[in-house]
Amino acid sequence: MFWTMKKKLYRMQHQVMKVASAVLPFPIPVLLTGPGSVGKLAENIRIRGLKHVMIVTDKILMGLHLPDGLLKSLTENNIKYTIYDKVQPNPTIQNVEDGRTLYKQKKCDSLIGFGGGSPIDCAKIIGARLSNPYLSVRRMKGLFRVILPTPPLFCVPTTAGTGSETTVAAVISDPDTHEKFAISDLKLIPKIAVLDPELMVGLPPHITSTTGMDALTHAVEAYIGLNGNKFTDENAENATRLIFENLEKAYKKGTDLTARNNMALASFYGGSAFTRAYVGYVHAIAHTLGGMYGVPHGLANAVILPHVLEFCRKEAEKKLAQLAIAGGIGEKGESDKELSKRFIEKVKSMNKKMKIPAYIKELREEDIPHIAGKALDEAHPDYPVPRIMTQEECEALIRKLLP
């Protein structure tokens, strides 16, 4: 009886959130796309009257000289820059505070997140802390807790997966509690997103595959959840089609600029879908595994996705069937049951072809009840999942991820 009431309360919140997401004024970043588009960002920054930008990135990208083209164009446009390159793979609260201190010391007036989801998310939260100094990172956890607008933020993704360049969300880790949590607010959506496939040609195959499956997870969870609308469904369908057509090509041949460009667009579309329609249990479990073990987010999503889809296949059968058709692996007239199963098999097949493991090597049996509890705390009541999961069901699903 208590569980039945709880589920009804969750569904009531989902309905409220669906209405809210339909009426909230979600900004859409200006898009600069195509090979060499990173060189156009500096001019757009100059036109806005900005003088000194802080670039948030990591040491690996600096070592690869990936930002060189951006730095050159900033200099040519008489824009000063300061580089903060200490972002970790799972950015921490300390990364945010260090970046904020440097920004203030150098008297910057804007931010560029350059890299994968980690630098972009870190840049978002640095901006939130700068404009809201009285709010700690922990106090901004959850939905709509960033009070004042951030300094101008521009994003240059170097992976095609997170979609962070168009979303309301930023994910951060707290090493003290081994917690990984999201901050979500309309004020975190960047002004400009640069999708330049030339920045992605050097991505190692395993990063290409797992970030691509991250983008697919965004599209799928947004689509099968209960809060979608025409806009999010169209974006999720476009993302799925582009990923099915291009991810394995980019994985096999990293220099394929067409495949890279299409994957960058797929990531953007997936981000546009889930930032309005939310995600589900795949992300909730992946965030917990990332916080506890440091498991890369895209890898965790890829491994977990088929298990969650099997868990809710019957409830999401019609939507999965529609997504199979949109993705080009089915046709109208085939049964929803057959199409939904084919979609899940396609996900498993892509993982296998791209050598993504079927397990999480760091996972320990004794941690499973804690992981399940933390994942459900994140998911309930915010994520409008097609089938609501109990603690026991969540533990049983996570047990399938053991080595």
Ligand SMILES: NC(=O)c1ccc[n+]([C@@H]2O[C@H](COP(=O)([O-])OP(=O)(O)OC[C@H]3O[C@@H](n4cnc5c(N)ncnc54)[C@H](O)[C@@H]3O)[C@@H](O)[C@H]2O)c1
Contents of the next structure:
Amino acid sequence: MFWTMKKKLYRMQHQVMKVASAVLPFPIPVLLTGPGSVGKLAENIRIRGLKHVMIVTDKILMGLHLPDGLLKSLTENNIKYTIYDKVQPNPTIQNVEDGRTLYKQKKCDSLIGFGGGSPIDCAKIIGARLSNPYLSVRRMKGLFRVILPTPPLFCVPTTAGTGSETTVAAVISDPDTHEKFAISDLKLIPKIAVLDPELMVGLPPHITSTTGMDALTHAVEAYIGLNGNKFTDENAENATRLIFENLEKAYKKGTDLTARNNMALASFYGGSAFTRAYVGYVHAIAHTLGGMYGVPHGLANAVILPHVLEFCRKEAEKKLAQLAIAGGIGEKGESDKELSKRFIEKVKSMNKKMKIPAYIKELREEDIPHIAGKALDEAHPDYPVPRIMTQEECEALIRKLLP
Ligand SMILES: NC(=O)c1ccc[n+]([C@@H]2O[C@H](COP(=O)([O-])OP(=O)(O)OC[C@H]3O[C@@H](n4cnc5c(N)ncnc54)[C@H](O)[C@@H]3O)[C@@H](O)[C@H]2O)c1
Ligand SMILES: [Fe+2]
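Now that we've seen the form predicted on its own, could you pull up the form predicted in complex with this ligand?
The next block holds the full complex; its first chain is the one shown before.
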């Protein structure tokens, strides 16, 4: 009885959120796309009258000299830069604070998040802290807690996965509590997003595959959730089709610029879908595994996705069938049941072909009740999932991920 009431309350909140996300003025970043597009960013920053940008990135990307072209064009445009390159995968609150201190010391006036989701999210939260010094990172956890707008923020993704370059979200870890949580606010949407496939050609196969599966998870969770609309459905369908057609190509041959370009677009479309229609249990569990064990986000999503889809297959049957058709793996006229099952098999076979394991190697049986509790705390009531899970169902699902 109590559970039935609770589920009703969740559904009422989903209805309210659906209306809110349809009317909220989501800004869309200006897009610079195609091979070499990163070279156009500096000029766009100069036009805005900005003089000193802080680039937030990581040491690996610096070691690969990936930002070199951007740095050169900044200099050519008389824009000074300061580099903060200590962002860790699953960035931490400390990364944010260190970046913020450097920005203030160097008197920067704008931010570029350059890298995968980790540097981009870190740049977003550095921005939020800079303009809201009285709000701690923790205080901004959740929806719409960033009061004042960030300094101008530009994003250059070097992975095709998170879609962070267009989303309201920034995900951060607190190593003290082993918690990983999202800050979501319209003010975190960047002014400009650069989708340059040339920056992605050196992305190693295992990161290509897992980040690509993150993008697919965004599209799927947004599509089967109850808060989608025409815009998010179209974006999710486009993302799914591009991922089915291009991810394995990019995985096998990293230098395939067409596949990389299509994956960069897919990631952006997936982000555009979930930022308005939310994610679901795959992300809730993945965030918890990221916070507890540092499991990379895309890897966790890839492993969890088929299990969550099996859990809600009946409730999401129609949408999964439509997505199968949009993704090019089914025809109109086939049964929804058949198509929805094929969709799940497709996800499993992509994982297998790209050597993504079917388990989480760090997972320990004794942690499962805690992980399930944390994941459900994240998902309820915010995520408009097609089928609501109990603690026991969540534990049973997570148990399937044991090595
Ligand atoms: N803000 C959002 O909307 C959103 C959405 C989904 C996920 N996330 C978050 O994003 C983070 C994950 O981001 P990610 O999956 O992009 O990974 P990441 O940024 O952590 O990068 C993973 C690794 O790949 C390397 N790398 C990145 N680009 C490279 C390139 N072009 N060549 C070679 N190596 C490269 C990085 O140096 C790093 O070692 C997580 O914290 C996740 O929770 C955010
Ligand atoms: Fe994600």
